[in-house]
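Consider the single chain below, provided in structure tokens and representing the form predicted in complex with coenzyme A.
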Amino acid sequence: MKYQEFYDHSISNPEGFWREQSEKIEWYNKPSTILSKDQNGYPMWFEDGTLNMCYLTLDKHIQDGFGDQVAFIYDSPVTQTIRKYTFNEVKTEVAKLAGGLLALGFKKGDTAIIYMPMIPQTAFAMLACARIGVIHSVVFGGFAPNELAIRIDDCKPRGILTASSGIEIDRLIAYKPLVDEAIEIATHKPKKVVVFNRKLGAKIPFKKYDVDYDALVYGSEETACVAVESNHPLYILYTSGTTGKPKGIIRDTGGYATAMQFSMTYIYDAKPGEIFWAASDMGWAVGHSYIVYGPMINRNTTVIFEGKPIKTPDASTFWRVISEHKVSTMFCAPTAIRAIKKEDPDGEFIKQYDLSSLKKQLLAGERCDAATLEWYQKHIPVPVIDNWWQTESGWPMVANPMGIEPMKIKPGSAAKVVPGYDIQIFNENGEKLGANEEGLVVIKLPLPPGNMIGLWGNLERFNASYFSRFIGYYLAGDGGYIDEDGYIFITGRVDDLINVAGHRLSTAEMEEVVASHHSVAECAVVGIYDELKGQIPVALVVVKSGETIESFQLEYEIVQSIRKKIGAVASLRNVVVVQRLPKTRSGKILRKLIRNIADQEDFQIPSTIDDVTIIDEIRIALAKAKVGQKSTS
């Protein structure tokens, strides 16, 4: 079937379309109701079906005779380790860990936080939770204790699974003290902390809630998968929102399993048995869907890579991994390619490796700029598949449907709308725009299976954030347009979220931290263009009158407090002291104007601006601080 026919079927008969797709996964009880509504009127999928995600990713493949196939390749340049695990081995470890968790008192419906680096034990922990119906919430290891504490208080986990350390390019990061500090800060106190000791020399302060991971697994019996309802939450994944508090996206089980299988087949065209590598982190949406659940449900061997595209040890690492493990599909953020391109502009490293196994390169997490796409295509002639999605969707909404009908690539566009999604472009008044007219990206309900089913404990915010502006539509938070051929171009966020090296961060959250500095009267944090990371945050601060703090000292203290309260991953390095901030006459800070000035873009002076002379003041302050696109180059 061709793309258009396939797509039209998904929109004209969603129930028929998704019933057919749901039959491609194994259920304990097949759903008879395909699409229904929850008590708040939100569309839900496969209500009366029961299944288990861990069964689909492990036990099923073993029953089908693939127990000896390699499930995980753990490749860690930072510890110089390569280790392979078969489906049999993973299942044994996961089933024992799940048995251990039951013995510790975890039960179906409890939550567990997983705060771990890119090691197989992170995936074991996720799958062990799924096996017994415990809802996991993986927190990215780059977040500071304060951020971890916010998540502990929000999802109130029975316990936390962690490892002794993570490793960054230049340092070992001891995780256990961070977990202890987070528990200290949080009001909710988890009962157990399971610690996997990597034996790399990190300090592991002992607390009475600690349980040793190895001892737990060694001393436990394997436990079987429990059947869960289709809408039983598989996981909560926190992502930045436009306020200081992150949103706990809830993912169901049955819809997600169906969507994972669908995307592996029809979008990525990944064949079972092939080697699939997503160089993301299990703490992000890409990691959940395309390091763990997607490839595993499709019986791919998945690569768990603990390293960076550069400096671990150099810009050849990606090509070494592809050639050594015969990777057929590779997935990363464009920023990773930009980092490699910067270190190896002529692609000298690429020539040293046999990349003949590679069939396609997937990109997501941020817009792929034309120069990066061009560089990649020049050096590696495989299709580059950009795909647009969000933590909320859990899988692509716009992509090149390789398993249906591969399409011509148009630079700047992630190609066409994915079957199941009815994407439209609205103006501010909710009127549908025509071809090539830029506006707000919205999606008509129902969203297809696999999308979030709520925000943890916060129905009001769920409705207010996504569904209240245009009734019957999901507001994506991105701007974009659709061209005359139906190609969708995503032009960037229309809210206060920024995308730093493929990581979604909230400027509102950073503003809260900056504003809490005792010398700061008021501040604005905006995301400005960065050649490597796509965007980086910059803080403009107005110092309280009478304060005598030196600018460099203030900058140092603010940068440190962002690292301490949010994490180094926020990458805030520039703090610019200004006399005042640009505002409207009603006192609203004109953040977009600051961004336009820093990026040296053409802009219209807002008609509501309080005092137009501020524009030059900001321009001069940014130039003096060497902040902004051209002033830094």
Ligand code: COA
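Please supply the corresponding structure for the form predicted alone (the preceding block corresponds to the form predicted in complex with coenzyme A).
The text that comes after this line covers the one chain and nothing more.
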């Protein structure tokens, strides 16, 4: 199959193309209307079809004779636990939990918040909700009570499913007190809180609304799947918004199921029965799509990993998991690889494990720099496949389509546009730009199946955030360009493009140069205020373990590299060495936060920040380096 023919078919005849793809999943009632519009004119898919996501991920495989295949491998280095669950075992627990939820008064169309760590019960809860048409909203376990309260008030859940605790590298985090505090803060009061006791010693203060998870499952009968309409919301997933209030992305059921099957087959080339591991969290878009729903629809064994790429116990953890469980496809953020590279720059741990099962390494969540790509391929000679997508899309928009026609890898590019997406580059005035001209990334409507169908309870914000600037197009919020070969280069969020004396420059391009320095483990380049030039770039770098280079020497060499590879117009003068970079829990570097700290602007601490104490570390480092509008030593 040729990529271009496949892609052209998806754009010239989207209804015919997606009708064919929808036939690869099992519907209770097959859709006759493939593409329609809702009452506000937004495109919708498979409107009159009915199905059930839990059926597709569990019951269907059991009916097909694969009930004894392992569905989940739970690998928790933080608790030193490994447990495997077959499709039969998962279905029994999920169906009983679903029955228990029905007994508690949950019904189709209700919402439920799932506030749990990386344990199998999180996936069980998601699937149990899907089984009875309850709309789940997974909130990353450990989020502050105020952030959880905001989500409670937004989606108004009938109940919350939680666990007694999560575990970080060095501490136990008791979840139940955080849930109780959130309910206290929230205006909306959930009726029930189902608590899974991990028996790790965490405090579980009892409230009248509490229900024990094990008792609920043990005392309930298995319940059957409930048929839902294609456009029935499967879940709400909150993502950060520019106003500080999170946006509740709504994902449909039929379009998403179709997209998951499509992506597992044509993008990732994952064969049923293979081991698929996405080292993400179920609270993020990657976790929903590629820990739970995508692999399970495709009958892959999926790994639920509770740990970190380093310090659980060391930088060998990923390789141990791949070797021990015979992982075929692995998926993580570039940040994870950089963290491993920093701890083990010569790849000594890699040599200790048999990684012959691994066919490909997938990367997403942020742009993969060339240095990280080269390091990985030097030590593990398998294809490293970058892909670009967003919470809003739910699955890749730019990728190397391994199941259609594998493409040459170009460092810095996630390859070409995925079939179904009509990606274009516009200037500020909405005019289409030519090859290698950098501008705003937009996607012509209709977006393909699997993309968001709205924001929970906020149509006005939905239109204003994504569709108001260029009518008929989705504004991705990222900058980028398409080269003469059709490869797409995403250069970062639009607010990561900086204007230096009238020149629009990409901080991502500068980061490529900085990251290529032999002493640099990872870096971030941001544009900060400058009275003369408007903005100037500053580089924050984390050096590799064991490096002894002096800060002034590192700064000199990086500045010279920038001048050589980008030009003096970049005006990079400052390179600040830091111990770590501020990141979200999913590994994205918080560049806007760094900029706000340097410019001494008021800012709201992102709810997704991994560790709030890093703010003071960055502030002190920038002040010592005399970087920033008002910084003093």
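Residue numbers count along the first chain shown, from 1. Owing to the predicted nature of the structure, the values given are computational and were not obtained by experimental measurement. Between two forms, the rigid core is the largest collection of C-alphas that superpose within 1.5 Å.
Relative to the superposed core, S36 undergoes a Cα shift smaller than 2 Å between the two forms.
Taking 2 Å as the criterion, A539 counts as shifted between the two forms: its C-alpha moves by at least this amount when the rigid core is aligned. After superposing the rigid core, the C-alpha of L593 moves by 2 Å or more between the two forms. Core-based alignment between the two forms gives a C-alpha movement of 8.0 Å at V526.
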